[in-house]
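This document opens with one chain alone, in structure tokens, the form predicted on its own.
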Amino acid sequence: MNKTFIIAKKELYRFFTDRRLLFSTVLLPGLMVYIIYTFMGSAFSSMFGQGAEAPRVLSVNTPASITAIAAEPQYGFGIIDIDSEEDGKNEIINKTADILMVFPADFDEAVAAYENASGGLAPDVAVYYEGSDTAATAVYSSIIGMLEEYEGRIANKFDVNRDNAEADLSGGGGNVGAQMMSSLLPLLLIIFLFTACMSVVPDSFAGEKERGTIATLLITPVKRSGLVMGKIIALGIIALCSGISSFVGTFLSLPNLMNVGGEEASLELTAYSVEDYLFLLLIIISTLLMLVSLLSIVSAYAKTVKEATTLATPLMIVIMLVGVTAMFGGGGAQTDFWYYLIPAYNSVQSMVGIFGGEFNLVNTIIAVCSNVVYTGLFLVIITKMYNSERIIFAR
């Protein structure tokens, strides 16, 4: 093991003393993730906030208290009173209105009479919107914020959407912002991870052949398996640094990415928890280890760095296609566990679930464990290849 760590130390020294390689592999991925995601946030903010027309907010049984708070400067909503809830829903579905609020009759009186200590149900306000309409989604978030702020003022004497299971009248469209995030972020992350691996793995294996230093390594008193493990340990550490960089870039850019339409109209995409971030990091690390070991097989077979890069191009295309599947999932992440046994696809689906607010602990653990198993399998294959003189000294 000591000799194995010497090999790993050699690889790490070569990497960390090359400033250009260090920048392109460790610093650049996180920087690019941050820049691209922040730019996407600005683009989405413009898209959600575009249009000079004031939102059309309908209301049934509008109480005087809500009319007053809606007119306050921080909200500025003009409420249109209607008599029929059904007519209001039709307008929402036809996109001739943005929001429909339905209040109980004599709402203000019911709120004043309600006692929190009574244990009874508080008056409930139903709010409807069309989830496939980005502008309506932004207005909905702002209306919900307004009602919750007023609810806090009066000591939580009413509820919002307590009995309303179908606030979104788009037919299951869900949160548009979350759908955008879960479609785009996994694709970009998986491409960045593969690119980071491509920048270091071919030079470590095929580069040794091309420079002729592989023979020097092989005559050292180190077993072939120890030589492979030393390289993989070093590449794993480098990939880990790259993965942490991508994770930090994602973490820092999420506030900008989710600030759609300004602070007052920002979308409540998801409330990402510590558990979400932890498993996102585990997915990134396990994916990187799997990609490193997979690319090591290709690089160990190739004669030169250029050939290794060429042979890895089909893999990059496959990885990109797998990432694109996140954009066509429709209903979010896959729920069947066997999807999380498929390399690369399992990582993408896990990211879709995390970013889309559909985190599934069991499936994510299966994905992480599967990536670790594939990594071990690929390591066995690389060791077998290094025991073959025909492959190692191919010219």
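Residue numbers count along the first chain shown, from 1. The model shown is predicted, which means the values in this text are computed figures rather than measured ones. What we label the rigid core is the largest C-alpha set whose atoms superpose within 1.5 Å from one form to the other. First, how it differs from the form predicted in complex with its partner chain.
- S65 is among the residues whose C-alpha shifts by 2 Å or more between these two forms once the rigid core is aligned.
- When the rigid core is held fixed, the Cα atom of I191 travels less than 2 angstroms between these two forms.
- In the core-superposed comparison between these two forms, the C-alpha atom of D106 has shifted by at least 2 angstroms.
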Contents of the next structure:
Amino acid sequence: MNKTFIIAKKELYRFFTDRRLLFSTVLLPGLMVYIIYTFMGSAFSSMFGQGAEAPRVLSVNTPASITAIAAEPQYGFGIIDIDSEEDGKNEIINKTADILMVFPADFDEAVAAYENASGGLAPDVAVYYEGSDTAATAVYSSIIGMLEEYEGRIANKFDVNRDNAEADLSGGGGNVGAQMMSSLLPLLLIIFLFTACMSVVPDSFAGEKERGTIATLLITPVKRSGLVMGKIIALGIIALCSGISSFVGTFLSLPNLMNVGGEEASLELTAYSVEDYLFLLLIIISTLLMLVSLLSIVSAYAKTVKEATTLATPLMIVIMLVGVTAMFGGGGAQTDFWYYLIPAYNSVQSMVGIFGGEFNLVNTIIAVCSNVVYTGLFLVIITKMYNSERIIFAR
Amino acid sequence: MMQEILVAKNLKKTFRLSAKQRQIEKTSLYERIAVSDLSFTANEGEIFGLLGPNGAGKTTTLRMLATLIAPDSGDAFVDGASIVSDPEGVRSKVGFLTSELRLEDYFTPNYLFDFFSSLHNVEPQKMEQRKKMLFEKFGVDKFAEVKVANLSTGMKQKLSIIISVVHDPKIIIFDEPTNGLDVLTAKVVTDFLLELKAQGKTIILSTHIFSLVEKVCDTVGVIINGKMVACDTVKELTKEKNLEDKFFDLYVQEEGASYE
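Shown: the form predicted on its own; wanted: the form predicted in complex with its partner chain:
Every chain and every other molecule in the complex is listed next, the one we just looked at coming first.
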């Protein structure tokens, strides 16, 4: 039997027969992600969703034009006209009303009479709300949006997309979902992959060193490279299980998370082809191997598990920053091939491409291959480290 | 004529000193010599003892022979295999036991025996046979499915001995084999050493216990401060006086008048 395989088998046996370890590493991440995202989703929808009461919007000197625009379906505010500004403010403070608008007495006439070029002060609308109330704050934003739209309408000099034509030419359904996924999922995934590796790698390398069990292995006729390889294969498999668990948790909870404002953010999982999924899997596996071997270097260098975890924190921050770049960068994947040679960034960009529906075969393959090359390079480094007694017996 | 099976030639090993340690020792040297120009030969079928005080370099020498660490210069040949150029070859011929070799708490003796046997390329049939024999001899058979974490200290030690010889090595290297054992367990170990010798195995052991050397060793090498100050058969060394007195003579000769 190949010795690398024997080592890998032992690591896997250690992991998969330990129910507590299995629970905390594989089951728990997925479960936690599902619970947290579902909770966040329901918290959001109760904050903004239809379940909440209709906002109470008060107004002094309400002009007819505003009553009309507020009644339009996209706003749907029923405006309650009151006489006293003071009473309205009290209502806001007591949180019995969300918004108070105060118009000048002859708002419509004053607006019609106002000349932009005159340089004089334009008629002013005062809008009040209670800032500590999140629901009121949300209503405030829509009211401001509504007023600004009205301002745009009366001073109409030009239109943009008047007929509300399909301005987005990327075509196809599920675009809202694709956009959200292409910016959010790579970040989540790369973090999950990293934390999955963090939960198993330090113990296998630094832990064995700390417990003194590594020397027992080193006096068997196993090549150091075989030993390192066996460990990395096993850890890759374990981290993959953990990563898949987080992934499944994310997928199951995303509809709950994105179900904001009652409108389903059309998350059509079927929008992705088998090819997309296949390459996503390849990206995930190659990224895992790269991360496992990278973390193995850190863990092999550290004297204890605790030190390994501390040393890995800066790496974690870098990985998170790289993940965050997916949310910027103009909403699309990088197209130049050399971006796909940078470890971690290449994985994130490939995922942005896949989730955003702009899958690029060549770049994705470059990313997978470069990950494999990095893994090989890291393997050589760890093997070198394992040959160094100063590192392996450091206390 | 006995066959030479282990030849150590001019083994040297130094360790780096930290800045603070240099201050304490008031030295400008960056390295401390742990083992210096050490040569000796062990014959097939004998028990060779390395005798020396704490910190003399015994463990360092054994660790080099077991290829756990590499010598700075010099070489040793274990049944023809060089510890420098063929460490894997050496490892397959040698069984090494020291207190620093721990077994993973999670596994059972049964699993560990199988695991290390397969790493040593032991045939499954031979593995089962040896497992039964060794487990019975050391009384591990009743605890074969108990995790190492739950074994007593003595049982762990016995299991370590078993694991070190899973592959039936020709040469067995024991670092302080009876340290920390009660008299009963220590006897099981010394009996085992003699039994291995009877099977024609070669044993290299390190100790600071004179009685153990006198009891089991054929040849003894005395190490003081990393240097081999005497190496002869126990019979020859103890011709005039007992081993303990002889050792003190050697120590005074090497280190000057006081041995405080």
